[in-house]
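Presented as structure tokens, the chain that follows is alone, the form predicted on its own.
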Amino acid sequence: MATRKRTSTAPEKDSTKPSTLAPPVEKNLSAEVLAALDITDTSMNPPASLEGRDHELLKKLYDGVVKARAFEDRMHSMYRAGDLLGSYYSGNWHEAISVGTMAAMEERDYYCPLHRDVGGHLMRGMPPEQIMGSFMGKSIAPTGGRDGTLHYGRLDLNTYNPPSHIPANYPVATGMAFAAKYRGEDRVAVAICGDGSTSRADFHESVNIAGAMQLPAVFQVQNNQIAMGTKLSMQTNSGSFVIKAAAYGIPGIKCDGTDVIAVYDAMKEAIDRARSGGGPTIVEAVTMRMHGHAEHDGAEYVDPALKEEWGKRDPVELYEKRLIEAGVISEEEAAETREAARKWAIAARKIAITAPMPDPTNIEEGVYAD
């Protein structure tokens, strides 16, 4: 395997994080071996430094995670109030991943998100009421009400709809990356899946062909500890998912998915490499699924101790605390931002609730070719 010049970072001990939160990046492999394989692991490092960062970017990330959390909170209450046609798939504790990822992307890049990436959708410009309307089957949804759940995307925003059968978006992103390279376009395709998706053939087929053709793609795995009801130890015998990058001869980066700056740094490095012709990267972002697979799932199968540990790692609260301590924002500004986001989400709900249902006479529009 060709050796790249990029320096891999060995895992560092962090006394502020419980040692049981994440396993070593790979069983029985030293940091030197991982570096030779071009695998970087920052997931157990201290939070990424804010020193020298653009404050506008830091505030943009804060606004993103706060709005994502406000949206999630509103959707949980809407589910319990019976506003939604079906269930809801929470992105709690995923906010830092979706927001950090989108901040590292350009508008022209292709976005093939996971169903828990509300923060990315909102940052890309999708109105909150449009997402809410999708779960309500309303006419304001991107599908015009032809779907009543999470399958919302907008091609005008270069955003592909999250599929139910994950990672069915991986081959799509690979095709987009191929098209970009074939046409000579300056675009990168970012595909996102969960830990359970890495057991499927389309994951391996997509990463393999992207590596073989050095396509401008980034494959992100959101490791949230549980694939529906399957825990990590039943999913794989590997110590991580990022190690799979070595099998395809591409770099891998593992980062703390509760640290929005760490996610931004990892995705920026991977996206910049893809854009400059360096080929694809696997990025593993580690977090926890704090709700059931969906709201109808009580998640009784989750170890309470695991949930209690991760409960101390709220990505929104941790980032807010760091910004205040660094003097980037004041406590008053933080409170104002949170309150503004709460009112923003409530206003979006009112629009979605009062939006009309689809007109049945339009059922064939956009479905059948002439």
Given for the second form:
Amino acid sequence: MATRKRTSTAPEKDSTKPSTLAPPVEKNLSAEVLAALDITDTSMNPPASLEGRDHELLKKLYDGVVKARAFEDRMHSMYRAGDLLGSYYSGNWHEAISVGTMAAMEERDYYCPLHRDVGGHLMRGMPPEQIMGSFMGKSIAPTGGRDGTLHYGRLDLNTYNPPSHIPANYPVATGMAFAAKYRGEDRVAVAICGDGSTSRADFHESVNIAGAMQLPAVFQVQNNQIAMGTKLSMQTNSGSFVIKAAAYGIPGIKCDGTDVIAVYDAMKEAIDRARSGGGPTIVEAVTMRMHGHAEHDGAEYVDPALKEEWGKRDPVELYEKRLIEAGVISEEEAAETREAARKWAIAARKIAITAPMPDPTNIEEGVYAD
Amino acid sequence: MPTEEKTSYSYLEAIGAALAHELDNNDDFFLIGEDVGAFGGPFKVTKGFLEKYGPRRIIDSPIAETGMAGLAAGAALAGLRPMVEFQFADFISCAFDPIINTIARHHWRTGDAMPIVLRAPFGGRLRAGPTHSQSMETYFAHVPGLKIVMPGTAEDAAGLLIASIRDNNPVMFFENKYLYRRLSAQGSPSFEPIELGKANVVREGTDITVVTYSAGVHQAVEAAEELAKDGISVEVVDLRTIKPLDIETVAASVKKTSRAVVLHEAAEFMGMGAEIAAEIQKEAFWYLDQPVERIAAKNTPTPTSPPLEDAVIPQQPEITETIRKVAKA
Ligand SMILES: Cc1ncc(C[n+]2csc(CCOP(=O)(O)OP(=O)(O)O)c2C)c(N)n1
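Based on the form predicted on its own presented above, generate the structure block for the form predicted together with the partner chain.
Expanding to the full complex; the earlier chain stays at the top.
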């Protein structure tokens, strides 16, 4: 019989047996640290290669960004013409994010976006005149004029209609993802917010819950460098949003938000992971807010150098140039697509302008469901 | 540029001037809120403050309502006088927990002072929809420990705000955003504090009392002028503070006129009208010639679209006719 070993306070290095003295968290901690390293940053990469890409997809992305831009242009002129009840929240320089995101989603997936996501809504099938109508208080708006401006969405399009409070769509997205997992449905929920929105409890509680429950959700942060007038350095000291994924033990991908393909790739990876049971991801897409917070805001407080630098990165122009250079589309096709989009937006404005205002007689109905 | 002598000031300017006055005179007083710095706040109340007072005292907060309210509580306990600006009153809901559980109850639990002002633009008529138009007073009126101030005139705005800042209790200061640029007063704002909890009889009358506050004051006065043409004499009482509620002034007026209408913009159900009608009944029942009537918003959220919003928030003809009906009954 072997002599009894003298007990040591230090566990033997080569022992594979878990030591009873070692706190159980130690193992979990290392797993967490490993997960924390699952962070990719492609935001500084050169534009994603077009080689070997499905041309149908490339053209779909092009059509999407061009339509989004045509819609933005129309809304800016509608604001100036006094067509809108209040202000307009421009999605300029966000087109690639909205469109790349929607292209990576399936129709059955839930879309929980915030204010600068016109491109995604349009791609999913929201009629443009309904969005315009929302900014005009018209009866054709998705809420029939009960709510307005950017508060539109349609559950029949698997698209959530967010309230003003940001990012209230985040907890809702976790609920949709929860329902998908609960019922065994093959659906992913995509929630979108801005850099400033990440400061709120809703963001942290939702991402944490989704991580802990391994829900099929993707949390996108559109980092456009500013929240109303508050710059990033006042919003958070962390400098990056994707890095926050580490704290929740989930993966993160940071990408160039002016490159529609880079956004598509990042979102596709995150959505595929969620769909296959791999849990949530934070995707950070970097761009710049090229207008005021809303149209009434002249944004004099923005550093002109920043605007100048980002002004060179028009996501629509850049993509168009690449497609033409690669021979995916011709100059003429591009011009035709742009002109078709312009006409489409003008037609929508006509419908929105001529649509009636809502009838107030039944305003007290609908406070409760039947 | 030569500085021009201004002969009038708006409700919004009165608030800005009161803030500047207190910032000038008390280094412990600071302002935290989303975009209050370079942006000047969503309504430009604090435009130019960052340059004048610097980032130590004018603090751009992250979008973190819970965090701001909680920070104010700690700073107040540590001896400062914090003011939190909420961009819209609607977003106070995000800070409900620290306001109710940390800020409102602390003094009662411990005896420590909690001198905080929570400022917020509220109310409708700007076509801003169900989550940008709410009247929040009764959510908080139910909570012991909070004072609630709702100025209705440019003349009162600065004095009530300064009294709120100097008060040793948490004060919720609700500014009617529809009035910001629509009201003006002559001269320049007075920085004399106006005692909280004292109503103001803004128009004397003998036939009926309208009890109201905030934007309702102007609607009541307009109705009173209209009804005067028909020989109906309307007294208008501006509560100025919802809590403490100056029921004495209200009761004295009702004892004189024998009739009362309560007017407010918040939804009728469980609104201030319910409390005031009950108090009038308690204090002046035997003087009343008619039941107290309420004029308030319908019990629905506030819609965006103009015809819908107008159908929900009390409009001038409805206000005038209701007052006439009770006066003549
Ligand atoms: C809870 C809450 N607080 C404040 C606001 C007011 N608000 C609306 S948008 C906004 C800034 C949002 O910034 P960010 O999330 O970065 O999005 P961006 O507008 O830059 O796209 C603020 C403060 C709000 N809607 N909800």
